[in-house]
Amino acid sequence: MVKLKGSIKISGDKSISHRALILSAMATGKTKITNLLESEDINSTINVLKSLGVKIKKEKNIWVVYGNGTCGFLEPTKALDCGNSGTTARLMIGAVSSNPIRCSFVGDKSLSKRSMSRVTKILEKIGAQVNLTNYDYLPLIISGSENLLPRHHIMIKASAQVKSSIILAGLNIKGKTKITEKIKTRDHTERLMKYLKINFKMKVLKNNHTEIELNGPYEIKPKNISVAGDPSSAAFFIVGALITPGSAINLKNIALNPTRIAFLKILKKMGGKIKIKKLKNSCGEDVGNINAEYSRLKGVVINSKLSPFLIDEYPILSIAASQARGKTIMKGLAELRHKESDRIKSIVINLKKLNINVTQVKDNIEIYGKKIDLKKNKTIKTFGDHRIAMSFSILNLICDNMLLIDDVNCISISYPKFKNHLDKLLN
């Protein structure tokens, strides 16, 4: 049987090098940016850039921007084509808003089945016009204002696309921009604000709330951003290590911020060998090397309210509770709905393929763990979503590459190098 072994530096993380491209396109003046990542969600973002007047260029391997300020976007000649990234799409909406200019935003076949209304609905509250299809999905058109109104955001669903996608918007509007998130949300966009200089003031309110304010418009100064590893993209190879026989790997370079290495913890519950070493901290975020080997992985139940810190990493938890004994539940996973796939129907779907005893209950999914034995192949379907993709090629691991991937090509929306890197770590 295969085992991995070795050691790798994992490619820039992708919320980070969206909000770095975005940022820096926003202040004035040019930012270098190395291990950016290069996959076709964050070429999505640098081409509605580019299409909004924002010279963005590669020398060698780091990304030069040359920033044009919070109200420096121009009126672009052609639809903004967002792929099939969502994050591009929602933070774009949200920092072209305060410019006085009108966009047209498209996406893909999967991103126009995705909801826009929650960032839309909040941006015509402050004085933008915008027109949705069928009051949700992509195309839309929306004429941004330099006079939009400040105002006191209320989160009612934890987003950190929806957080920053205001903040991008207050960046450029006059007063005070003010955001109250009942549950606390990745914070990428408020640490590299942090790392920039951008005076913003932040506070826990009574019942762990969390308030940011913003006092617009802003000046950002620019400043060299170095892009950290991608903790969701490791994950994929932790959960290898931990389910195959004989593995030991090192992973280096990985962002250890706290509301993204919730799944490590999980994982750690669940019996599995990891270790952290936190290293530095880089441009507001700590880094560190994460070791990960072979484990008896236990069942464990996961809470709901750990759902906003491991929606992109429920795919592969649900392939290493597929070989944990006993059951693991995992509990409000309502979000899945709404990402590149419905994940959940995505995760039933196909363990249940493997003979994998797995039930949905609303939002909840309840897995049985049991050692997979293959008589014959058995296809994947991946809903061309690049997280069930992957997923299943670490599950592969442990079938003697008896699944076939219906679409992996689709990895190369996130994590272009995933097989290189996967490859690398076999070897």
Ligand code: S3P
Given for the second form:
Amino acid sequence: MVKLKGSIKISGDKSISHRALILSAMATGKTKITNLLESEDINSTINVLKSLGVKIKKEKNIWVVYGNGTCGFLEPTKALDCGNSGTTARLMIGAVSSNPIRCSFVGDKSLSKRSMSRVTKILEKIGAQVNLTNYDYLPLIISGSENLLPRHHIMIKASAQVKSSIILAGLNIKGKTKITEKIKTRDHTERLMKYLKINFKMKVLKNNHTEIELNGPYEIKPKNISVAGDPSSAAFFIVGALITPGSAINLKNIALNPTRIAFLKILKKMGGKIKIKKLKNSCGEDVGNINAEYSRLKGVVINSKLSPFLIDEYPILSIAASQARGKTIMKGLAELRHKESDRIKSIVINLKKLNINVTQVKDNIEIYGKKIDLKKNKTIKTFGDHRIAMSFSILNLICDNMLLIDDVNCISISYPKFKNHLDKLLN
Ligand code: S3P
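Switching forms now, from the form predicted alone to the form predicted in complex with this ligand, please provide the structure.
Below is the entire complex, every chain and molecule, led by the chain shown above.
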């Protein structure tokens, strides 16, 4: 039987990479970015920024961005293609909205089925003009303005993308843009803004709501950025080590942002032998190493309150649950239906194929762990979803490679080096 052994450095974090590029593009002058994730989603952001007149080039291993300022985007001569990337679309729609330019945004088949009105409704309220397909989808056209209104926005949905979209718009809005978040979401934009010394206020109120207050327009001074490793990518190998007997791995340089590592708490609660060592703070983010070794896992109940902090990790957590003793219940997964695929469906269909007892009850998934014993190959349907492809590639470690993943190419959306890193740990 295979096992995972050794130490690797995980690729740069996807959420931080998008933000490093966009905030550098909105600064005035030159920023060098190291350890930027090189993946299809990040390419989408690079290409969209280039089409908006931002010069970006790679010199050796360093990406260099020549920012034109918070009001420096030029009207593009072609549609801005966001590919598969929801983060590119939602963040960039916000970023261009407070510039006096007209932009059309397009995306691939999957992205064209994902809601954009969650962002544009807010931007329309403050004066942007937007035309969406079927009132919700890409392709869309947005006419921005330098005179968008400063306003207090109260976030109803927990979404870091929507929050970041308003923040990026607010950087070039005259006056006070205020955002109240009832449920905290990943805060990479705010951390990077602090690192860049952008003068904004942030406080946690008595009722635990977070309030962010910007007072634009801003001139952002460029500052070099180093991107920490992606905890969501690390999650695949961590679960791989936990379920594969004899494994012990060490993953280096991982972002330990509290809004991103709730999955480690869950895996520890399941009995996972995981050690986290915080080493430094880099560009506003805590960074450290993670050790994980084979463990006998047990089922747990995962409260719906945690869902914003586990949103990208449910597919790999469901793999851990499939190999745990007893029942795991993952609650409050409604938002999973709006990801790169309907992830509730993608998880349930594929685990069922492997004779795992899995049921979907409304927005919850229940999984009874069981040893998988396959007599013949089974095809896993990824629905073009990178996280489904990687999750079942990990399960394949204990299935003697009997799982045929229908589309492994989609992995390059977030982690082109996945196979290479997995092979390193297998040696
Ligand atoms: C992201 C936010 C999350 C996450 C996505 C990346 C971000 O989406 O699922 O992969 O970088 O802001 P939501 O904002 O829709 O929760």
